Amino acid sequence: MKRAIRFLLVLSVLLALVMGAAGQDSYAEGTEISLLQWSHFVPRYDEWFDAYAADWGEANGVGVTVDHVNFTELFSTLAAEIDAGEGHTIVEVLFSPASFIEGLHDLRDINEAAAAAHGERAATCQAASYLPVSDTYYAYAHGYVPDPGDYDIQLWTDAGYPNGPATYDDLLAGGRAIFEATGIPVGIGMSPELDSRMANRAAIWSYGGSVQDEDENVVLNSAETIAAVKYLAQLQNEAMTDEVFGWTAASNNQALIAGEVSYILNSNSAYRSLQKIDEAAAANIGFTPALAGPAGAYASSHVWQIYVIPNYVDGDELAAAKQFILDHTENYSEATYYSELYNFPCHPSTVAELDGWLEEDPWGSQPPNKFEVLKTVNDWSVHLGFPGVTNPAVSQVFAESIIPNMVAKVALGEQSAEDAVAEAHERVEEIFNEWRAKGLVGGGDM
């Protein structure tokens, strides 16, 4: 019976998708939707999106407004609007909003409709929108962003690594040699901000550590995590400056553009900014996949583009919001193109041109195949809850910057790696237990 009901629900959404903009008769007169989104790191995307949203609204007889804010304001605004019971119709966030699950609509219908229309989504997108323990699609992920290494080709060539570092050992040895010869450091953040959270996790995963195991049990305090933290502290002490302790989300971009770092872990936005300023300097930037450690090569997606609809949205406003999201996915080739290949599609079939664009960048990179390394992104890009699921506890651990704070204490000499990891593990256990008591995190058998 449940399967039959689910089939009928998906079929109804698919029919709406096929019908597309059935015109103004689809929604009651005066229907309006509002979107809250970040100010995209690639401004061209916002220009395209705002025009697209206006055109969609006109075609569907729906009033559409789009507000853009700094990405750091998204979660605080979402929390305030859920608490108030009113606000934007659709909010786009950049990493899993699982910790808000109790205030969000279950979007199973449009997730399953999109899968039926476009095939399987990238695993990282599924993980950022679905909670297995409650069988709930608390969000809809439409895009994700690869997080390759960005390196100065000339500096690394002079150091003996013409293709940039391939392993964490390379990063330390080559980064240290460059720093000693030129004073130009590696730029891996160790502060409570987005890029630091991602970069520190990448090293821990690649050393075999993780916040949780595949069954959602906390396993942070391990020999593997301790080894990764010791490595990161050594990297900071020997190949970086104290600036990384004050790193912000803009630091990677600013340092790369200024030629002040030899290597960062970042999306292509830093490179794109440089490309517009100095084409020759941009040509000297190369990309690497995730660096390999003792346990393999892993890096999180840099961010995700994730839509949520708060529970206070209903009626035609809710129906129009869901249709907008599905139609946006239908047009994802344009979204990827106008984001200058920043937004990768959660449903690969929606951007058939992507491989060709990676081989020959439509935005003029030199050499044209500069982004070809990103063809392998699904071999090494994982999600925040890896190797388990991205649950509300994982999202809260991420938001509290527990991992970069742990690493910074060791790099600053304030604690031993063993003590810092043990302390962080204790706090992570508290968070997991709180969410487990609500039935929203699995595990608990260890």
Contents of the next structure:
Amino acid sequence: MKRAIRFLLVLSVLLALVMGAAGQDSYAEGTEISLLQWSHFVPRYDEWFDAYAADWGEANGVGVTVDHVNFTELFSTLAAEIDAGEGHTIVEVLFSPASFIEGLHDLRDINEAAAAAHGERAATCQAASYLPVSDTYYAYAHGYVPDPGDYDIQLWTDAGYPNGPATYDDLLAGGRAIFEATGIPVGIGMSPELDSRMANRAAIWSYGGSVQDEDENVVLNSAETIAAVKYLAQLQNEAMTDEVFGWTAASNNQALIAGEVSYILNSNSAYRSLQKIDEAAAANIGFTPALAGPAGAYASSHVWQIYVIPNYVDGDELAAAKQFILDHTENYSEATYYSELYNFPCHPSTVAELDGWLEEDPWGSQPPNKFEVLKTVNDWSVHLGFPGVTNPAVSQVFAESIIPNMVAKVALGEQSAEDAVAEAHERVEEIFNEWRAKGLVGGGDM
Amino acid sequence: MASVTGLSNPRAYLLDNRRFVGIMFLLPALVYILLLVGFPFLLAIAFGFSDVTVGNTDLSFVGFRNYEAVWENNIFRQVFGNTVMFTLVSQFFILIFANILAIIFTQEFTGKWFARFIFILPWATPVSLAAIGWLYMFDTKLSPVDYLLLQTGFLGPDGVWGPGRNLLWLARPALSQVSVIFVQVWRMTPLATVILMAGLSSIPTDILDQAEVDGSRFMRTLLQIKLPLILPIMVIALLFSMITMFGDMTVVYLLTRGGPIDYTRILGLYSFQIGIEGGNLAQGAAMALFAFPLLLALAIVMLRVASRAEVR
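Compare with the form predicted alone: the form predicted together with the partner chain:
Now the full complex is given, and it begins with the chain already shown.
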């Protein structure tokens, strides 16, 4: 009975939204929406998106403008616009904007409408847009980006791993052998930047550690985290150079294109860049799913494409924005295609062609099935707050680079793994308590 | 018929009023300071005593809770230490270089205009562009500085600093700190130099002529006449430079993002990371304000020193 009522409710919301946007007469004349989003790593996506948005506006009688900025400016711009009480209608951010929750519209209606229309969505998207403690959908995640391992096929074949490393033990043994034989290191960043923050978390999760548990209690200081940190320090000392302490968001791409790294964790953007420069070198790059550790195989999604609508948006502008978001999801096949398989759909059913594209890359990879390993991506691609949700405290821990700094201290020999983890745990606790006091983080009963 | 003297014209009367004209001249600067410095500053103080986040800027008073939280944060202490260290070390070098350059540029030589123009460029270049330029100069793989060191035998298999081909400027703790200080000195020295040049130019020539007649040599004239006379203006130059550096985060944000570990993380950057990127606006504001009492005390002391030196 409950299920039936819920179904009817969702259906009515969906019908209301669809009917609300059925024709261009639905919105008052002069209705306009504006979008702020990043300059996509794949320029082809922006070309498609800008044309799509203009077409949508014309079809719905809504003026649409799209502004693109560097991804590093999204959060600061959103903060300024919320504070000013005016700005863009829709802002697309790349990481969970949970700390903005009080300045954003609850998007439960369109999240439920999309779920009703397209089925269950990837867990990594759900956890990056829903906050259980306030039971709020503060955002609508339409896509995410897998973060597989990229490896040099020739080097790893010579080292006895023709399919690349499958486990963290393989990465250490093979990476060390390659480094000793050729001087070419593994490239896992350990510096205060995005890629390092995610790569270090991947190892910790796979060893059974995490920043928080499912109930949002801080559990960083554990035997599992300490083991992962010791592993990463050993990996750095034996298979990498000090360059990883100065790793930047561009380092993965630069190193892969220069052929100066045997393995990195990255979205497909580094590979796509290489593919455009040197097809033969690109053919020598293979992909691995998340590496397995003692507790499983997990990797963070690289980024998420998350739409938010600030509270200052209302009336027809709000209705049009919601319809735009739902229609965009409806057309996600094109989004995935024109992003050169960078954007993966939060609702897998919206891109029925995806498995086919992974078996035969429409953008000319050699061999064509290079991306086939990504068929299992929803089994191992998780979000920043895993195994809990990505709440504001998790976002602040991420912003402060506490995890890569903890790892780097051990790799540089400045602290023991035990001390570094204990120190980081203390800071993480402070952050969680701050946000818990604001009522935006659960747990705390341990 | 209009009055020749203008005395009957009220507007002309106002323009003859020194007090009025003085206020009018000061007004633009006053409005600028109130709107673009005073208001944000007061807002930051209000934020520091509230629990605002990036999503909710409604002010609700929480007393000193944010300041206590900042003080208990171990990373903050290192960050504060870094900020003081970077500022003091940079100022030391800026002062030395600015004095040398100011003396050179107040001498007569061929190409002085061009040399001055080239020299002022670092100050005229937007700081973000300059930092990006230096990011490439210190690149871990493609650094031109490393290339020069490689070509001159300092790096490479047989090099003094070898066998590596790169020094990894921004990846090694000590080198990353040196890099940040170097860029700050590079970009701040021109301003200090220009201020000191103005000071040197304002020394009455009869004093210098008298010293020359009395047989004073270069170093004696410099140490006993020129430097004491420009001390007040030197203190002002130092104050400007220190305050600018203390509040700056652009160089570090673009060069190292505070790494490796926390070796180059400074107050401005950390408060941005907590307040904007981390969403805890109140704590970010409180952290940024920690520098205020120190800078205020510094400004008072330095201005008193300048004032006393002037009186003498």
